[in-house]
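In the form predicted on its own, a lone chain appears below as structure tokens.
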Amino acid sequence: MKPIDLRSDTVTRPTPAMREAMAHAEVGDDVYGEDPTVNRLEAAAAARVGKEAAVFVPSGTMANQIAIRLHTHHGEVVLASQGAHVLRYEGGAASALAGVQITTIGTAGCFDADAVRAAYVPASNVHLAPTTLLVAEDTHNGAGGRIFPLAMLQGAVGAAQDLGMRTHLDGARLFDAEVASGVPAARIAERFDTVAFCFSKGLGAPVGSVLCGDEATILRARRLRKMLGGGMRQAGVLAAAALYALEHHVDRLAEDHIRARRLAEGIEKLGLPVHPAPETNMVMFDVADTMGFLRATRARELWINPTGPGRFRAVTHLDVGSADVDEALARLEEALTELRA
């Protein structure tokens, strides 16, 4: 039985035109800034959001960790929305690495200008720790792939600007993002100071994301990788992947979002509630037996993980064709069948 994995977009492999560029890449030291690729790929990814200078890092937690050190200084406080990826799934970087404590905001991966002036407090408040960073998720990993709203986020960016704080694009799936609204992603991350984006989730790289910002925030933000670990040496074997991925693997999200949907469409017809309607690659179902709805699935090597008792996600990504989301219904039906007798 040929395994079914709807874990996350992460579980994807390189295709083999991917391997055969990464193969045949050309290398250099990147600390050094001597690799040609890692060049290539960074000034590819800054001119992709509208942004000057890029720096290609291991990890989009790496890239939003880099992020919020640049932008704030210990005791401070970052405004994010509810389950945003730099509080949830972070490890607590933020606040063992930075120092700052994250406030949520909004509902449902999103928030808007009188949200953020209702959290805000000023540095003159000396008996508060002061506000000094919005950070936006684009597309909202927790809220089930959801798609922040164009005008309502450039409404919160430009309030928190009007305020003096800095701004920070959390947009690990942003070409998601601008598939599915056909909004280009220069456009999304045309405000923010900072914009950071991922190759290894749905654009089917192995490894990488970049901090893309102007040239002297980016200047900063080597060093600070420096310091955390992230300088690669001869990195173009995986900046090559990136590339790749960039150039050939955001048009086909498309058929992602597709499948998503097909996907949910079954999903309901076996009775789950689905919500919210996916807007992407992610499709958000209950079942009530958590622990059970588990082992119903595994045992028949079909892969989704559980996100909270009696929740699920499943997400479609370059590996799931629409073959497998059909053989995935099937297996689907048998295990709640075996739940329900």
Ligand code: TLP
Second form
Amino acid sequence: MKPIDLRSDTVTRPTPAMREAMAHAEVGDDVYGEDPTVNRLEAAAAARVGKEAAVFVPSGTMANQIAIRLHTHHGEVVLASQGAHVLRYEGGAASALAGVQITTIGTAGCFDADAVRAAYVPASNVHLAPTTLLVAEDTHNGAGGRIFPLAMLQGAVGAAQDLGMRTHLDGARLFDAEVASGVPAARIAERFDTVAFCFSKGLGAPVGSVLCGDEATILRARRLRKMLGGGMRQAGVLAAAALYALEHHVDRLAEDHIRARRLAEGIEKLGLPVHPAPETNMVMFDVADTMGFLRATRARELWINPTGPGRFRAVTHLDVGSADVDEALARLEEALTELRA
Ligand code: TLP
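Compare with the form predicted on its own: the form predicted together with the ligand:
Below is the entire complex, every chain and molecule, led by the chain shown above.
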């Protein structure tokens, strides 16, 4: 039985055309700035999100953590959304590497200008840790691939900047937001000092993310990348896959979103609560018996990750076709019949 892997959009494998691009990539030593394919990728990525410069890094986690180091000093506070990736899924890096605390604000992955103002602490009060950085996440993983409403996002970023804070956008899935909302990625990222996005999620590349911002900031980011061990020599082989993804796999994200909606409808028909309604490529649903559901689905080669007790996330991606959605629903029905027997 062919496994259907809905654990994440990180599980995609490079397509034959992408492998072809990788095989023919021109390379050089990127730590010397001499890899032509990396240089091309960085220029294309920066232009795509309306920033001056970009640095290619191995992962979204490294991009976010470099940004946090860039914008803060030890002992400061970062404001981020409830369930933010930088807080929940980056191995405690913000405290371990940058020495900052994270305070969460807002609900369901979003926050407004008032929430930023209410949480803001100036450096003048010696008892309190000052808030110096705002991190937004769009789309929001923990909130089920939710798109941050643009007016709210711009209001919150504006408020942070008026207070003298720096701002970073974790746009691991920024192009899902662009394709689903019709708002260009550059517009979403416009007011942020830095923006990170990933090639290794829905865009289908095997490895890689970028951090984008102005020239001076990205120059500092290059030093931090080196410090963290992210200087990657003949990385053009990977950059070729990322470039291919940027050129060929953005528009097709719409297919993932259609499939996620169809999957959600099918899951609801099977009697499982789905919430929120999917806006992009994630379907969040509840099954009370977490371990039983995992066993019953795994036994049928249907792979879905829990995100907490009684809660699951199914993600559509490049390697999940329309027929796979039907097959996943059939396996799900069988698993639930067994569970309810
Ligand atoms: N998210 C992964 C897991 O870490 C949870 C996934 O399967 O969704 N920002 C956001 C919003 C992300 O969802 C992720 C990956 C990252 C950053 C980190 O990217 P990587 O995995 O490249 O370090």
